[in-house]
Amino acid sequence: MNQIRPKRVDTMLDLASYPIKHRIERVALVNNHAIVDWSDGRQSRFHALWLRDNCACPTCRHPQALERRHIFIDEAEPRLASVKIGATGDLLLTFEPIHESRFDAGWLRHHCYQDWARAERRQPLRLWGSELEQHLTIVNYADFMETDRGLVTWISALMRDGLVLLDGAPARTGEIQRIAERVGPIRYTNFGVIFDVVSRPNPNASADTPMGLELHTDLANWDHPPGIQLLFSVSNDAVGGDSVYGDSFKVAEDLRREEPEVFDRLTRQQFDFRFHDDSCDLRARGPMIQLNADGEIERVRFNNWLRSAFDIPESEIEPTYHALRRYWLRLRDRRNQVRLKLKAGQMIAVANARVMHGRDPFDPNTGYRHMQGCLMDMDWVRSRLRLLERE
C-alpha cells in the first residue's frame, strides 16, 4: 500500500514529516476521549487533557523556537466540546472554553499511546550469534561519504545490529575524524578525541599491550558511558590481534529465558567500576544489565578491566560472583561471537550499550598493528537519521 503523507506537515509546528498508510475513518466524542476509528481496523483513545497539552496552535506552541508553551497546571482540566474530521483528513477539536485544536492524522498515528500503537512503533533489533559473520552489513566508504543513502544504511545497521563495518577508506591517520564528523560530534574522554591503539612500552591501558582481550563495554567507568565506538585500521599487519564481537542483549535474553535467577541478579546488584592514571580517577556504579521501565535490556556494563571490588553486603559475594561467571562463561562461548580481522581502510562501529568487543593476542614482532579510536554519544546518531528521513 502506498503511504498516503500528511497535506501539511507544518500542521503541528514540526519540522519532521509523519507519513501514514491509514486515514481517520471516523471520530466520535465519548467521556471526555477523542476515539479515533482507523482505516487499518485501529483505534485510538486520545484524553482531552492530553489533546490540550500537546495543541501545536501558535498560541500553544512558539512559532519559530517550536516549544510547547501551553502550561497546562494553570487552567482547569480541560473539556471536549466536539470533535470531527477536517476536509484534509485532520482531527479538528474545540475545547471549553473556547479553543480550537488541529491534529495533522500522521503526527496523531505517530504519537497515539494505545499499547499497540507504541508496539508499532518500537524499532526491533537483531540479536545475533556467529551467524552475522556472514550477514555482517558492509557499507562503501564513498557511498558512506558522499551519499546519503550509504549514510542511512550505516546508520540502519548500527542501530538494528549494533554493528556495521566500513570498508575501502585511505588506511591513514585521521581518517577516523572525518568518517566521524560524517555523522556528528566526537565524544572528548580521558583518551582525548582521537586515540592510537598500539602496543606501549608503558601503558595506562590494557588496548595499548598485545594482550588478548575479553568481551567487553568501553568506560563502564563512566556515569553516562558513550553510545559508540568507532575502531579504524591504519595498519594490521602482525599476527593475530582478530577482533571479536558479542551481541550482549542477545546473550542477556538467553540467560532471562534459562537462568532467570541468575539474569534477575545482573539486573539488581550494584557493580563498580574504576579507571585510574596520572590524570584522573573516573568511577561509576551501575547494575550489568540495565532495563527500561517495560523491562527490555537498555544497557550492559561489562569491562574485567575497570571492575572493582565489590562493595556488597557479605551474604551477596557469592551468588554474585556465580551470576557473573554464568554470563561471562555465556560470552565467551564461540556461537555468541562474530570474529573478523579489520585490513587497512576498513572501521567497525560498535553501538557500546549492547554489543561487546574485544580481540586476540597478538605479536608486535611480527608486524606493525596501529588503530585509531574514537568514541561518540548515539543521541547524534539518531539526530542524524532523523535529519536524513526529513528529506
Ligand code: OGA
The other form holds:
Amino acid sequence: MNQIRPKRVDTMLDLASYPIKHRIERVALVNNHAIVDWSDGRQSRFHALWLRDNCACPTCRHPQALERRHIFIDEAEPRLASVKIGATGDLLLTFEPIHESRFDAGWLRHHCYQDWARAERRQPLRLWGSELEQHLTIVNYADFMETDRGLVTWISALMRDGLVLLDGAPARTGEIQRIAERVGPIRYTNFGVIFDVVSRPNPNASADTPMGLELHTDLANWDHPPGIQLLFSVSNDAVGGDSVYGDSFKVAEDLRREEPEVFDRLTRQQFDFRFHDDSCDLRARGPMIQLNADGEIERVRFNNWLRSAFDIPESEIEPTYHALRRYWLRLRDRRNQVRLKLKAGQMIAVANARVMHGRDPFDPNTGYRHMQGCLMDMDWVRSRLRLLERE
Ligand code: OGA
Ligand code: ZN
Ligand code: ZN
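Next, report the structure of the form predicted together with the named molecule; the form predicted alone has already been given.
Then the entire complex follows, led off by the chain already shown.
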C-alpha cells in the first residue's frame, strides 16, 4: 500500500523570500485549526485543510518545478494531530493521515487569510485628477535602464497611478523596444510589435491621422485588452498634438457616488467594439466599467472610434446614450485631466485598463510628429517587480 512518507524540508519551496518581521509567539490546536499568536499581537487561525493543502515538502510540491503535487481530494479529511514552534521559529505540524509539515513563519504571515492580513496586503491605487500634473512620477532613462531602483520606481508608479513618464532617452526609432524589453516581452497585436503613430496618406487607424483623439483605452475591441501601452516620442515638433490623460477609475468612482444609476448601467450594459481592415476583423463585447466579484472596478473599455452600433434591447437605447454621455462629459472635465506635451526622448506608460489617453489635433504642416508605441501585458510588469523584490 502506498503511504505518504513524512519528510522534513528545510525551506519553504517558494521562490519569494519572506522576511520574518513578526515571530510566532504561541501556537495552539483548537477545533482542527492551528491558532497562531504573532509577536505584534495579531492572531491567525489556519484551517487543517488549508495547511495540509499548502504543505511544501518535496512530496506535496515538486522540488524543481515548485508546483503543487498534493491532490487534497485524494486524501481523507486531514486532522491536525499536533502543532508546535520549531527551533528556528517555524510552525511544525503533524496530521492524520500521517504527514509532517513545516511552515516558514514569514510565508504563513504573508499568506494568512484573516481579514486584517488580507487588508494589509492590498496595494492601494492612487486615484487622481488634474493635481497629478504636480506629482507625476518622472523616471530618468539611465536610472531606468541601469538601476534596479529606477525600474522599481517606474513599475511602482505605474501600478499606483497608472501613469508614469520616462525622460531623457535617446530620441531614436526602435528605442522603445529596448525600454519595453527591460520590463518584459512585448505583446504582438494587429498593429505588430512596435507601431508608428504618424500622420499618413492612407491611414488604417484614427491615430495615424492628424485628428485629435478623445480619451480612450487601446484595443477595447479585444477580449483581453493589453494592460499597458507605451508611447515614445521620437519627434513632436508640430503645432498641437499635446497628450491628455484621465483616470477612468476615479471618474467612475465619482459616478458611483453621485449618479449611481448611470454607474450601474455602465457596469451592466454590454458594449461592442470593433477594428477591421484588410487583414483582420477583431471584435469584443463587454461592459464599459467592469467590476470584479468584490464590486471593485477592474477594467474600463472606452473608445469612441472602435465602438460599434449598440446591439441592445430597444428599451435600453436612450438610457445607454444618456449614461455614456454622463461618463464622457465628466472625463472631458479639465479637472479630471493631466495634460503634457511629450518631448522627443520622453515615453509615457499608461495602465490601459484604467488610465485613458488621448491627444489634441496637430498640424502636420508645421513640423514632424512621430510617436512609436507598443503594448504589454500587466502580468509581466508585476512579475518583474516580484523578481526585483526577491533580491
Ligand atoms: C494611439 C494613441 C496618441 C498620440 O496610438 O493609440 O492614442 O499621442 N496615440 O498620438
Ligand atoms: Zn507535504
Ligand atoms: Zn491610443
